[in-house]
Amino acid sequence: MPDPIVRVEDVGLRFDKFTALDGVSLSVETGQCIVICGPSGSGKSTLLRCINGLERFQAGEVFVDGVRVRDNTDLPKLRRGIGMVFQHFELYPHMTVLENITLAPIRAKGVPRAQAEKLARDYLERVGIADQADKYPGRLSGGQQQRAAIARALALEPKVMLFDEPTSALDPEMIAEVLYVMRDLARGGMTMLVVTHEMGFAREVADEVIFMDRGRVVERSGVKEFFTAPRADRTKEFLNKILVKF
């Protein structure tokens, strides 16, 4: 059997006196699709953050890959293989759409430039706006330029995807354009981490539900599992609150 793809093995993170992550483990195999949920400050984000290399974390070990994730890693190298989409974009607002999706590839990867607009109008289609290739994000709606950062992250063609909270800056109108894309991709077999609190793709896409709280991994169920019989009791009240009936 392959290695995991993503193998965090007890990994800690403190900042000064705060723990972001305390002794946090899991793995994610090639075409896994794994939902992150938790409280506000339970360590979600800086977890996708220290698998990307941009955390640096005090204890444990991360691999992607194979490649071990520390201070001395080619982090350039390894980004290639990863894509990362953010909660606010993070488009360059004087480059075009196809200008931020080129960049990468032509300047990280060496690709020919006619090839690099080629990719770039493709991953445009597959993500419902290449109609949009030619204007600037602050001309496009927020659904629309989340869209075209992931178009930004796929044009890489990395091996593993992360979300953070990629709707969270959305109104409720575009959250499921959004979404149906993420789904997509999960369903054409990406492996992807996705930190959300979106239960209803959760539901939809996940193989595997992550619950953290305190900056640890509390509950890791199938998603069946999760929804209908969690484990542990903090698990049972989070989603108590966070799906609640009137």
Contents of the next structure:
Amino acid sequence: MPDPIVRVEDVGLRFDKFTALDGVSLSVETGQCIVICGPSGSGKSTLLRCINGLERFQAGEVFVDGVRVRDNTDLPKLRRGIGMVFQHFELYPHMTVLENITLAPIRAKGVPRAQAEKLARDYLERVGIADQADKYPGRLSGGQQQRAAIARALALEPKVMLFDEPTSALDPEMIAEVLYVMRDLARGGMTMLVVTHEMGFAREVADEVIFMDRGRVVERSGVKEFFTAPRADRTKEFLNKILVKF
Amino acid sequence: MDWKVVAANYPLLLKGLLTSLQLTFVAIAFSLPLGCLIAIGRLSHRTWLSRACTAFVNVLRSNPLILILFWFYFLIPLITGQSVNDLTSIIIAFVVFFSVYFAEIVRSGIQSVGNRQIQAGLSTGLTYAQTMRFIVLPQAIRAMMPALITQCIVVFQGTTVVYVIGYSELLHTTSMIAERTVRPVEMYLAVAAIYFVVCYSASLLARRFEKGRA
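The structure above corresponds to the form predicted alone; please give the structure of the form predicted together with the partner chain next.
Below is the whole assembly, all chains and molecules, this chain first.
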């Protein structure tokens, strides 16, 4: 069995007196799509941010593609291999969509401009907004902005993609178009770690679901098992709350 | 009222205005970059650097410009035992004094961009310096343009303090003419008009930037 692409070992993180992560361990194999869910404040987003070194954790270890994150002296290099998509898109408002996408390839990876632009247009095509390349983010709908942000992350040609509640800030009618792009990515073999409350997406696309609460991993299981036969009481309670019964 | 005195001394006034503007431009040209460095220092995670910059800002902001000018004009030559050229001490005093005001404007401009944009930049593998240069500063500069222009007006008005050491900028020139011609009312009204025109046009520019953002 090959080494997992992301390995989180017993990670602990405290902010003053609040324990954000309390001994979290998980691993993601290449090509897997794993959904992390749980109530707000359970540490899901914090966990993602520990994986690409945006958050410093005090205990445990994280390895991405065998590279140690803690005490890493070249975080930019590490992050070039990890795409991240944020809840509020975080496109750069003073740059066009195309410039948003080419900035990191050109400046961080040294890709020639012409090649970077070609790559950017390819990814915009892939997320279905090739015609928006020269507009400023403010001119795009929320769904288009998030797809542009996904293209920006993809343009790094990352080994793994982290999604931090990518649809939580979107109007309902725009959620579908973003989920469609993500499903397409997962089916294309992209390794994905997705924090989301979209249980429909989890059921359809994820290989495994992780349930977190109060900074701990409560349950990790295959999709079918997670939804039909959750082991932990806390998971059952959570699922009962969020799964609307008709 | 006899406005001929103003017309007769027009070249002198113009020369005074030019001197004031030159002082203003040189002061801004050095204090703005220095202000940027201080702002970045204040925002730094290195506690000692952040504290040092904060202390510098607080000390300078708690003193009047004229006192800072005295410091550099009278005290530094006394302490070092070396005579310092008038213009040099004026410029140093202005740069030191105004840099902290620019620093505060730049700092709030940078903070207005927000941490999430920085994290987005970092997450794509840009270094912190690149994130600052390509993502934060361009947005911050747009946000702080109106305040920066307003501060430049304050610098221009501040150049009048060199009056006390007899440096011939616009106000000092005017007072000399007023004394010589015994026409203080006309001269001081005329100079007020000049200050108004310069400052008000600059503030109109600031307003345009403000509108451009909305």
